[in-house]
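Next up is one chain by itself, shown in structure tokens, the form predicted alone.
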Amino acid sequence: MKAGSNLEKVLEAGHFAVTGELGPPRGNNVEEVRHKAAHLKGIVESVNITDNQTAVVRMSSWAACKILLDEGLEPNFQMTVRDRNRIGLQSDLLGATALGIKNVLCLSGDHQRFGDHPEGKNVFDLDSMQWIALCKKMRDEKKFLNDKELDGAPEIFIGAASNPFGDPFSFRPMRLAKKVAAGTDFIQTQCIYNMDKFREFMKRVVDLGLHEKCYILGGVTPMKSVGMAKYMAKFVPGMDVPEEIVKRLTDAGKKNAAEEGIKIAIESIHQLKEMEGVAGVHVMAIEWEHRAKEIIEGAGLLPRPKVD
């Protein structure tokens, strides 16, 4: 065991995993974070709290999470390198560890010209590969970025991110591979709606042996609307939507719309379930927390199982 956390126990045991996700709020509202939390209670194995989505400002991961902590819920910390440099990374990591945060996710961040402060300065002093290594090197060799000891080392399970549908599509696997390589223990895909395209892109995967390396959970987003697939669509860099979930949203009829989504996103948690390499997945219901039980019971994801 790395880290003990419920999510790498459920996933250590063969169980098919679920996790959840949760945007903290732009102000301090903690009651919003509770409310949030409420939802996903008791049917995930653990609950991302995104660092500054989108570049938008909002409440700091690391407090979200410890809000989580409190309401007996286990966080995955997602850390970008977007706005902070090897300094504040490895601060933070220790600062959140301390709190008994055991989940980290590694990422990049979206770039600040797409949020609400596009004139900020961002930082982005180490990238997310490097980000990875450096927890697994504070975590396994017990020493910061500089080599100097630690007085106490965190004990986490590393995620990071995956983009099956990234340009050019035949380098996907091999930029998974490379944060495999570079020290992750679980990813979690963006959004999948192609499936057919992340079947291929599995196959890849574990012709590369690297399901066998890490645990790969697939993403799963409900859509709300016609245009909310419309716009990811068109605007979203990296998404596939393909013609047919547009026609079937549109089929459905505006007041049908949402749930036509959830149908969709139950029926690809089933195909995800079937899918070789695939450890669980992970629901981005996001400002829609109220409807993931609905999806994870749909999907026969309920009860969860337990682990000591």
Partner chain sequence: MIVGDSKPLEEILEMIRDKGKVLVLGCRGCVTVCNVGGEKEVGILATALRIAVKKQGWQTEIGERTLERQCDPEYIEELADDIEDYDAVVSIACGVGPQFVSERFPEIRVYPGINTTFIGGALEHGVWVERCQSCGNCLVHHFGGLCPIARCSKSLMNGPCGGSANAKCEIDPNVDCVWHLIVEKMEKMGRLQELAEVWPVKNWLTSRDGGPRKRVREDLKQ
The other form holds:
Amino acid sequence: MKAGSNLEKVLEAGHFAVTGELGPPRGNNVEEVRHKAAHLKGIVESVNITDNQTAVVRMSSWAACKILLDEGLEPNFQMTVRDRNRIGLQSDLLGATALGIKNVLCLSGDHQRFGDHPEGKNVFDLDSMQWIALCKKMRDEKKFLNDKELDGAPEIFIGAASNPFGDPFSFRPMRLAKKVAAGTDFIQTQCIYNMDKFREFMKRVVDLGLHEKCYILGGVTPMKSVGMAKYMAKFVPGMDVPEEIVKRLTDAGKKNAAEEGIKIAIESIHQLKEMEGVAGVHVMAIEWEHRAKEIIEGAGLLPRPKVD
Amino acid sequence: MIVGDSKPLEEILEMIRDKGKVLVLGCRGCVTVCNVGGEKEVGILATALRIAVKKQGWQTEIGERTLERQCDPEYIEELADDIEDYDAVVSIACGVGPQFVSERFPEIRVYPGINTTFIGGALEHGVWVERCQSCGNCLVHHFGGLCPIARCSKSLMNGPCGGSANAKCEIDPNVDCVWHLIVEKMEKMGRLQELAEVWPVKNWLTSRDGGPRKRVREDLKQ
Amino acid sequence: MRLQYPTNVRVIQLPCSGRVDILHLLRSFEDGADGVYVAGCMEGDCHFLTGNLKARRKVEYVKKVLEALGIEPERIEMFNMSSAEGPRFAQVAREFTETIRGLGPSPVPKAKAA
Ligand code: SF4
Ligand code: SF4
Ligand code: FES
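Output the form predicted together with its partner chain next; the form predicted alone has already been displayed.
Every component of the complex follows; first up is the chain already shown.
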């Protein structure tokens, strides 16, 4: 056991894991975090807390993680290398683990030009790959980047993201291999809508044996409307939304589009369950936390296993 | 070369308002090559300023001069003969120019007439692109001759990030994703395997992050 | 050219409109010209291939400068015409003169006669 987190235990025990996601508020509204958390309690192993997602300023991820801990949920602390240099990253990791946070997700982060403070200076001292390697070093060697000994090392289950739909497609499995080599324990993928392409990606990943070196959780995000599907298809770089998905939502009609979106998400999970190398799903019901349960239950994944 | 953009005329006019005699000062270095601060541009800017001065009925006189280089005290010295006649200098060299001029002639107000933007090259006449961020430890030979520091929006050493789509960067569909280009190039060269290695954390001490830089060549020093 | 065009138009001949220079266009305004236009060959008919396209871009550049200086950008234009079209030359000259008359004298005082 590397961290002994619930997520790690469930995966180690060979269960098909489920993680959720929660975006902190654009303010210090604690009730909002508790409210969203309540919807996810008991239906997922752990919950990703986004780190100023899309470069929009929100309550800090570690603080929201702590609120979740207090509410009896397990958080996955997302850390982007966009806003912190090596000093900030290492320090925040030590602080977060001191508060009891056990899962960390190492990300590049969306460029700040997307966000609500596009004039900001960017950091990118490390990249996500190097941050994974540094997390591993701090955990396994109990040392800082500069090789100095830590007075108390973080026990963490290290995660990273992978976008099978980013370009160049042929390089994506290789980049995942690099993350594994750097030391990631688990991977959460970008939202999957193009199942055929994802299957092809996983085939290559399995051929490389990467699924045996880390746990791969497939990303699932329910579409709330035709508008959301079209927006994602058009404006989110690296997102692959096939025409067929848009058509299904359109055909369902305005009133039933949301139901159809949930149906699609459930179907996706069923397909992911059958796919070789997929160890779980990461359900990102963005600003839709109250409907996560329907999806997870609908996919036959409740109740969640208890592992000790 | 160092590439720059002219500052808006309105901004320059604001600088020279109420000045008696103003020198528009060009440079025959990089800014001549990128058509922003050479003799020709001195003429254009000075003429535009004169039109404005006449129109406003100001008494300002506008002089013109172009030095061999403004990043070299030897040439700055040439100004000594008549600089006292001026109340202000608008330097259209890169950011080094106005600093060197005001260091040498502290009693004169020196204004930057261009915005120095990047180190780059010309793709074609009239189109320049950024290529280097002067990180102080060049690594381009490891990346197929392409610079991930200056050309990747996130300076990733282990790209491409998840936002790369259709060979373009997530920040703007008009910006190439250099990591896409790196992967393609390395593949073509049969060197893709080199990218399998995780690049360790970069030492930014040699870059601006280590503070202002200075270079001394003992063999050349007087 | 023996066609009738307003006497206030001063013609400066160039081998190709592409030779026109931003500096010279601006100098005309500095010297108090009320308007300036560049007459080039029809698009696609330039002997030097793209001279007239370049001229148009220079004219656009000068328009921006004038605008920044608070001078009507309409005081400079680019016209394309075939060199065989004498009447069109005269017509453009008359029309442009009318446009400039409408705008009134340039806000830049005329250069004093030497
Ligand atoms: S690696 Fe450094 S020195 Fe080389 S081109 Fe890039 S920024 Fe410039
Ligand atoms: S899309 Fe490409 S260039 Fe842009 S930040 Fe990502 S890797 Fe860098
Ligand atoms: S020859 Fe070039 S515009 Fe007439």
